[in-house]
Structure formats: C-alpha cells, structure tokens
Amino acid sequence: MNFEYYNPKSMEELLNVLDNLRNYYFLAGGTDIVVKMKDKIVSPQNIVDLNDVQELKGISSEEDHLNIGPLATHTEIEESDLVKKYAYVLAEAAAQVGSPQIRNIGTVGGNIGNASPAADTVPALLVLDTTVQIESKNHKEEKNLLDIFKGPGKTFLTEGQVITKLKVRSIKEGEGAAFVKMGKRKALAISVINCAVWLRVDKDEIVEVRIAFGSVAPTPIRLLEVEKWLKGQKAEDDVFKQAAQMAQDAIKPIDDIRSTAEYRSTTAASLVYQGLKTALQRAREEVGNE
C-alpha cells in the first residue's frame, strides 16, 4: 500500500499541510484507520500524523467548562483529576471504551471523527453540552457536537478542517449525570446500546435535564421531546418511569450482528430509568456536600 505520510509539528505546519491536500485520513491514536488499512476497507493517498501537534493535546478547567483537546486519550480522561471533579461522566464513559490498550492510545477525537453510532465517549460529551472548535488555514469556528455528526462514519467537517479543541461544560452543584452502557460482555464490548443523563434540580423539580443515546439510530442522538417533557416535572420515580416509556417510543433502533431492534428499544427504557435515578442522587449528594 503506497501513500504519503506528513508528520506536522505544529498548528501552523498542520493547517498549512491540509490547504494543499486532498483524500487524506488522520492518524492520532490508530485504532481505527490501522484496522481498516490492514483490512483493506480504506486505502488512503495520504496519512497526516497528528501526534506531534502539541496544541491538540492536554485538558484544562477554564471558568464554567473544561477545555480537552482532541488527542487527550481516554486513559487520561479517566484518570484526570479535572474531569473526574468537573465532568465525571466523560471519566465513567471513557473508562468503558475497549480494553486497557485501546484506552490507552484512542483518543476523545477520533472518537468523534470516525463518527460511530456506538462510541462511548459522545453521548458523554452531548450531555455536557459539548462544543468543538474547528479549524482550517482560514477559519475557526464552534459547533455543537450534535451538529457534526452526518451518519455512520460521516462528519460534516469538510477538507481542511481539523478540530482542535473540545469545550466540555462542567456540572455544577444541583446537578448529576450517569452514563450506563449494554454490551455483549463485561469488557472490550462495543456498545448495544450506550446512554447519558445530566440534569439540574432546584429542590423537587427538574429544571434542566439531557438525554443522549449511541447504537439506536445513524448517529448519536439526544432525546430532546422527551428532555422537554420532563423540564418542571417533579424529580421522582413515577415520572423517571414515564419518561423511559417515552424514550423507549421515541427511539428507532435496527437490527445488527451486536444486537435486535426490539432488544435496543426495551433496553432503552431501562438505561433512561436508571440514568434519571443515578443523575438525581448525584444531584442531591453535590447539593449536601455544599
């Protein structure tokens, strides 16, 4: 397999390198693109090596959010101290993706760019309200995560475009958040169905609640009919059972070799009920630490 390889040391000499070039495919932790080279499925004409880009790397806290850039792997995610504090939902989700291996050289961003319907980390980063910042030669912009993704495999980044940075927002006091997951086994399972809760009580009622699923459509998704029926409701178990029955309705799963629909669509249900009630205990336990 012949392709040219560019090895950037530098934002500049990244996005200086991606002005010129067409059909390319990063490299940053290789879980992904290694496997679908090795099998044949890609056959690039050229690899950019993100490795030596420092700007991309490295978490930080930043007034109300963390900023995570795309090459942070997800061992570091589980195990950095900001985010186990400000985002420990990211930690849970991160500390669930593959084996101790994978974790250790796949990273937040490719996470995101390979675009998987089933990976662990977004429904995480969608609760938190993530944005990400993108870059070309050119231009910078933010996006709400939700809008990158345009089906299996598929982002709306256009060539030329890298995202650089991760904008996670941080839960604060009156607040919780649970990711639960359903695989075929106990480790290095690739999700059935994978979900993340986050929401914000004052007393009794949910004033701010978000809900986000992977492995039950094209993309990622966030349940926002079912979130809206649930802002001033009272944060209880009758109300936690209604809104999994409407999750259950509300998602349009498929077959596949992992799993059924019917499965996936019960198994919602159920990740939402328990979810709702980890994410409110949260709550209550950061309010009686204050």
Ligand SMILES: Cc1cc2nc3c(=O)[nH]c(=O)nc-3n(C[C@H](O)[C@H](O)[C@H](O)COP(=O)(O)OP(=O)(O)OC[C@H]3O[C@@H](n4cnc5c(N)ncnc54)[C@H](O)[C@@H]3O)c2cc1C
Contents of the next structure:
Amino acid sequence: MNFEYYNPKSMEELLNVLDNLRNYYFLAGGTDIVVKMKDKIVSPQNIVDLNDVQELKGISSEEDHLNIGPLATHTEIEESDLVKKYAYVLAEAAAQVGSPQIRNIGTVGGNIGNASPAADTVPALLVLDTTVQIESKNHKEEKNLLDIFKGPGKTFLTEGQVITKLKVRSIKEGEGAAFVKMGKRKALAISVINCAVWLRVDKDEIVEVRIAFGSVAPTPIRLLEVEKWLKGQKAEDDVFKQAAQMAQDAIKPIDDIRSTAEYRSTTAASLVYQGLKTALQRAREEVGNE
Amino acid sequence: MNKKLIKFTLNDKEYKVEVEPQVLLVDLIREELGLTGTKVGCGEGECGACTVIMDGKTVNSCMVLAVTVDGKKITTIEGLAKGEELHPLQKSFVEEGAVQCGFCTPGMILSSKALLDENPNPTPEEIKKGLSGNLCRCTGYAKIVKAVEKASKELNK
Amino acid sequence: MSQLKVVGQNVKKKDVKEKVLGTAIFAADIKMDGMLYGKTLRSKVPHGIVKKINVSQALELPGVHAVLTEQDIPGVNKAGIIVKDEPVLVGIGQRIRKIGDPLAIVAAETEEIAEAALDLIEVEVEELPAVFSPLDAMKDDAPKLYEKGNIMAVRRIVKGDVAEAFKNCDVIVEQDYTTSMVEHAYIETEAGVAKMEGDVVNVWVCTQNPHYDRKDVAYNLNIGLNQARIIQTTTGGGFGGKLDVTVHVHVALLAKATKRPVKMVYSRRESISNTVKRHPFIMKYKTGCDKDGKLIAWQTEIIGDTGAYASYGPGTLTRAAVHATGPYEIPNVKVEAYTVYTNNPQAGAMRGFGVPQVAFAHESQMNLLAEKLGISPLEIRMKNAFIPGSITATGSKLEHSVGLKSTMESAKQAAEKVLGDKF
Ligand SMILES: Cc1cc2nc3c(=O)[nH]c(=O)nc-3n(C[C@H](O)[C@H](O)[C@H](O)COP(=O)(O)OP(=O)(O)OC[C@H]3O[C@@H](n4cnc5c(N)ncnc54)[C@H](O)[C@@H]3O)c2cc1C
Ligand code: FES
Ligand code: FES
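With the form predicted on its own already on screen, would you show the form predicted in complex with the named molecule?
Starting with the chain above, the whole complex follows.
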C-alpha cells in the first residue's frame, strides 16, 4: 500500500478534491478496499476518505421513500427503526453481511461501490426500486441502481463521481418483501446465491412484483421476464412454483470457488419460491414485520 | 511520506501520534505502541483475533487505517482489567475454561464486552450472534458462550 | 475421586491469566533491539528443476541484510520428522516438488523491504510434469518425485486368510471411501524469532516439537546440539500442524548470517498453502459377516496422499492401518496402507493421525452390513465389539478392561431418554 490520503470535511470539499484527482478509490468502511489493497488486487495512488463528510450519513424518511446516506453502516441499517418499518427487507439483508465487526464499519455505499455480484444489500435495494443519487463537481443525477453495475467489481461511475444518496421506496400496506441468502455458514460467508422479492397484492391478485438475484451473473440482476409473467396472476402456491421454475430457467450461473452452476440453478428456484411465499405472508400481515 | 497527526484515546489514555496513511490500526497498536494483546490471525476480516472496540463498536483492527481513528476512543484487551483485578469477563473466561491456546481470547472477550455493554442480558442465541465474527479453533465455543452468560449475571448484580 | 487434587477437578490452566489479560507472549509478539524481518521466496510451480537463482539485485536493495540460498546452508539442507526428505531451501540443479517449496530467504529492516527484495530475485525453473492424484502417482509411467519411486511406504497387516473366509460369508459389503485434505487453521499462524548468543542460536517459536526442531536447526546450521536452543513460545493452536519445521531453520540461518535477531511470521495465505495438512485418503473396503451379523472377513486398502514430503505420513498410515478394522474382533483381516508422494502440499499429523479417516469408512461399513441384514446398527456393533480377551487385527490381546460395550449401552439409554419411541 502506498497512496496519498485525502480527508475532505464537507461535500463541497469532497467534490473539489474529486474534480482534480485521478486513480483513486473511496474509503468508506474499508472492508473491501483495504483488503484489496493489502492483497495488491488494486494499488491506487490516492485514497479519498469519505467518513468526515456529514452529508453522506444518516437515514431519514420522506413521503414514499427513505433517504439513506451511503455511509450508513450495515449495523445502522439493521438497527434503524425507519428501515425496520419501511424497508425491512434491507434490514434483513444488512443483518446477514459478514460479521458484527464487518457490519459495524462496512457501509451500504461501499457494498454498492464494490460492485460484487454477491453483495447482500443490493438485491434488497433492487426490489425496493432504489434510485442512486450521483454527484460530481457541477453535476447531480439520479440513476436506477440496476443501471450502475457494469461487471464484477465495476460500476458505470466515472472519475469525479460519488454516490451521495440512496432513495429507497417504502413498503406500504398490501406490499411485502423478503430476502433469502444461501452461504456456506451462518456468519462470515459470502453469498453462494441470494435473492430478494417484493410484491403488491390486491386481494388474491399479484398487482406488481420485483425479484432480484445476486451471485448468478456478473452483476446483480432483476428477473424482469418472470416479474412480467407474475403480474395479474393469482397469489397462490402453484403460481409461485411455476415462477420458481421460470426463474431457474432464466438464470445462467457459473461454477466458481464458492459453488457450482448446478447448485445455484437448483437453489434459485427454492429461493424464489420461499421469497414469494414470505413476501405474500408479510403483505397480508400489513406493514412491517416488527 | 506525508505523515498525519492523529489524536485518539486508547484504554482511557490520550495519544497523539504521527502515522503514515497506509499504517493499519493493528500495526499502530502492536508495533508502535507495543500493546501485543491484539492478535493477527488472518489480516482480512475473517477471524476476529484483531478485534478492538472503537467508539463502543467492535471492529477488525487489521482492516482499519490508523489515520481514520483520529478523535476516536479505542479499547483493547489491555484496557479491561483494573490493575490486578480482572474484568468479570476475564474472570468468567478463566473459570469456565473458555481459554485454550488463548490466541482468539482477546478478540472473544472484546466482542463479548461490546455485546454486554449494549445488551446486558443476552440469550445464548444472541451471544452466538455477537461472537459470530470471532473464530476459535480450540475450545468449541460452548464454554465461551457459558463464560459470557456467567459474566452477564455477575455484571447485573 | 473428590480427594484427588487434579483428576476430576476443575483446574485453572497455568497460563490462563496472561491469556485473558493479553500479556501472554506469542512468537509474533516478540520484539528485540535491531530485529530484522524475514521472508521466503517460494516456488510457483509444483514440479521442476531449479536452473538459476540470482540474488544480486535483491542484495543491493537498501535495508536488505541477507539473501540466502541453498549454497549458504552449512549443514545437511534436509528436514523432516520420520524421513529427512524435505529441503530447507531448494538449490540450483535440485528438485522442486510442490508449489511453495522455499528457494531463498531474505532478512531486511522491515517486512515491506523483505517482500520487495523477493520480487528482485531472479529464478529460472525447468518445469516437469506433475502428479496430483495418488492413484496416478502409483502408476509405472507417473512422473517420479523421487528416484526410488512415489510409493513412500507400505504397511501390511494379515490375520487369518481373507480370501478363503470371504467364501463363507453370507453378506458382503464392498465400498470405496474418500476423505479430503484438511487444513488445521490454528488461529495463530507460524512465527518465530532467532537470535545468536555467542555461538549458540536461540529460536523462540510456536511449536509442538521443540526437541525435534532442535535437531533440524543444529544439523542444518552444522552446529552441535548444545548450540541450538529452541524455546517454545505460547502456541496459538497446533492440532498436529506445528510438529513440522516451518520458520525454525530459516530464522536461525538468517540470524547467524546477519548477527541480528530475525523474526518471521507467516501470513494466513502462506500458512495455508505451505504447511502440512490432514492426509486425504482413498479407501477400498470389503467386509463380510455371517447371517447373524458376526464379522468373518475384512479387507481394506488405504492410499494416503502425503504430498511432496513424508512428514508424519508413514506414521499416519501405520496408525490408519492398525485402526482400519475399528473396535471389532474379526478372525480374518488383510489391510494394506500406502503412503504415496504427489506434488500436492505435504500431509502430516492432524488430530487423530489417520484414525478419523478410517473411522468414517469402518463405521459406514458396519451400517451398510446392518442394513443388508435388517438388524439395527447398534446390534451389529454389540455383536462384534472388542471385549476383554479379544484379539485385535494386529494380534494384540486386550487383557484388561474394554469400555466399548458399556459405553454403547449408556449411549443407548441416553438416546432412549431423549428420543423415546423414535429411537
Ligand atoms: C470478512 C468479510 C466478510 C464479508 N462478508 C460480506 C457479506 O456477507 N456480504 C456482503 O455483501 N459483503 C461482505 N463483505 C464485503 C464488504 O464488507 C461489503 O461489501 C461492505 O458493504 C463494503 O463497504 P465498505 O464501506 O467497507 O466499502 P469500502 O471498502 O470502503 O469501499 C468499497 C468500494 O466502494 C467504493 N465506494 C465506497 N463508497 C462509495 C460512494 N459513496 N460512492 C461511490 N463509490 C463508493 C469504493 O471506492 C470501493 O471501491 C465482506 C467483507 C469481509 C472482509
Ligand atoms: S486478523 Fe483481523 S480479522 Fe483476522
Ligand atoms: S483458544 Fe485457541 S483459538 Fe480459541
């Protein structure tokens, strides 16, 4: 490790630093970037520490969504009353990241920025239709979270850009969501495969549904085809089983050090099935699972 | 290199040190400050041997850059006993046989402390979750969980 | 029992207070004035002949105090527990037998400088075909790791006549079993510090085997046993994995060469890829009994992959052979256990020493026999268990108490209590 260290104290200072800087990574919790530097997977010339930029912290609620600062740690998310009430599927995912020590400093912004296909909070954020606010010196834009992943470890963010806010759609009455993770152990296990489901029902009919997967493709994905098929169907076991089969057919996972394509395919079906069932149950129990 | 001056509290003592930005917290604690109770088992967040408490929360000091602890409060295993008097967790680890080789022990005790500070009456399940970032290859965890339960009772007296 | 001081009592570990206080000193915690840091350059290929090692650039790097190769070893350049087949450093013209074989060692002012020096050492290796499966390694046309071939040792046990006895069996179960390589993963990685005191070298090291370590240090430094002192530091787990030499001879060589204390601490990666493992076994079992479940014939072949070097291999396979038939009395037994070299990481001692592997197989055999006979797994074990007077496969007569049957009886009662009808 050999880098220049920048420690901006405000958003303005941060954007100014970024405006002139090349070859850098951000330091949020550092649970990805510090390990990558130690292992010499990356050797940036510059590190920009985000931790003193207050504007990047905090969780608040607004009309139909939550604003989550990218520096929110997994522990903060897991314990936040707002998240537990309006975005419990995200709390559920954050609670399953790494270990207490990792959750205490690892952030949701870092989980996104690291762009691992296995990132646990991402499928949960995807089914809550999360929008990412991206800023640079003279520019601010919003993008759907799905559109920022390029490939393993790569986002479409360009130099000078930083994620400054996540807008996460609140779960309302008649809606339910669930996150299911398969790892080799209960703790300290990167997902072999993970899945989040969100749906809205009107009596027995599925009005809208979103399904997202991690670790089955180079980036986290949504299953748009299966979602389309489910829309208007009855919210019942047979339909969920069919959807599970469609999900299994739709994904093209690979063999890697953590698992095999075959295992992931088979598991995908049961995760979708479980996810749909739990989400439905929660939708019927009204808002929140607390 | 461009060293940075940082100020922080370590085991209730104020420190002012100059560090190079790439120095890890664990190396600052062990090599510069000479407190070797904090161990390194993996260097990448998997084992928890390097656990310290930072502003009330456990972190793996092997992946924290020392520059970032400016203004923070750190507790290591050396900060628990009061002179000769062991902390209730240290006592219960001794009494319950929760220590074998002892390499994981400092990290285990600090994770237990952070847990009990936040949740003075944890269930065995909560203890297991609280210690899920600390690996022990010797004892088999059961005695460690028991030791934490015992200390929790002692501390609540 | 209550009058005994230790047996049956809860006793405090002797060093437990230091351990909970964080003041116990493990090898990596040692710091000495003028101490240098050591690092090892390792082979990236599993099999080959070293053609060239050029250390001149590394030596020029500021902060580097020594770069040693095989030529700098005054002694035998060999280590090993049962057979001395492991080079301390592989030199020019010599054979690399696994990824990670040490080629050169460096001592420098900091770990970073030592690591940078490793990158400056030029190495040329003529790669050879490698073999990773012990079954392949046993074939005649396999790449040979050693001149005398890849079969390191064979252990045979014969009792009665199995070929004849299988003819009289009512039920026979034939099954192959494999077990995997396992890393000990003690939470403390290997570490040690060496320091010269006159012509005596002191080595503080985490170890399970100080008396063996001493010999390897002395023979390789070509000094008297009285000049090599091994001081075991508080050891962060071993489980058999810290019986072999790792940093020991290297830090001693570097301390002698630099006249400064030298410390080496393995990274987790280095520890996992370069130190001993539990032997992976391939086991072929054939077990036969009469219609009542009484064992008559038992045949086992065990192939243990000991990797590039023997370590505790022949001992492990001997133990495995002796325990291959489990705690059962059988009149006709044939066991063959092979210790085989491959280009894999070397396997050595680990908790149970070959016995857990065969236990998986012989207990599975018993269950399969019971299933075929339609009797309970407990019944078949009760019928064949050792009792006082039994003669084991190796011909030992068990003269005194054998607790197996009464233990099974107690286990049964305990299980019934918990499971009730379901048992
Ligand atoms: C032992 C261990 C276990 C783990 N287990 C899990 C697990 O179970 N599940 C899981 O999902 N992850 C796991 N991780 C990975 C990691 O902890 C998470 O991805 C974490 O959320 C990363 O957050 P961070 O704040 O530490 O990121 P950092 O390491 O600080 O940054 C990661 C990347 O994100 C970029 N970045 C950070 N903030 C921003 C921003 N605001 N805008 C743009 N880019 C940004 C950085 O430039 C960097 O490239 C584990 C890691 C370790 C070491
Ligand atoms: S040494 Fe930090 S977690 Fe293992
Ligand atoms: S006591 Fe040895 S690792 Fe826990």
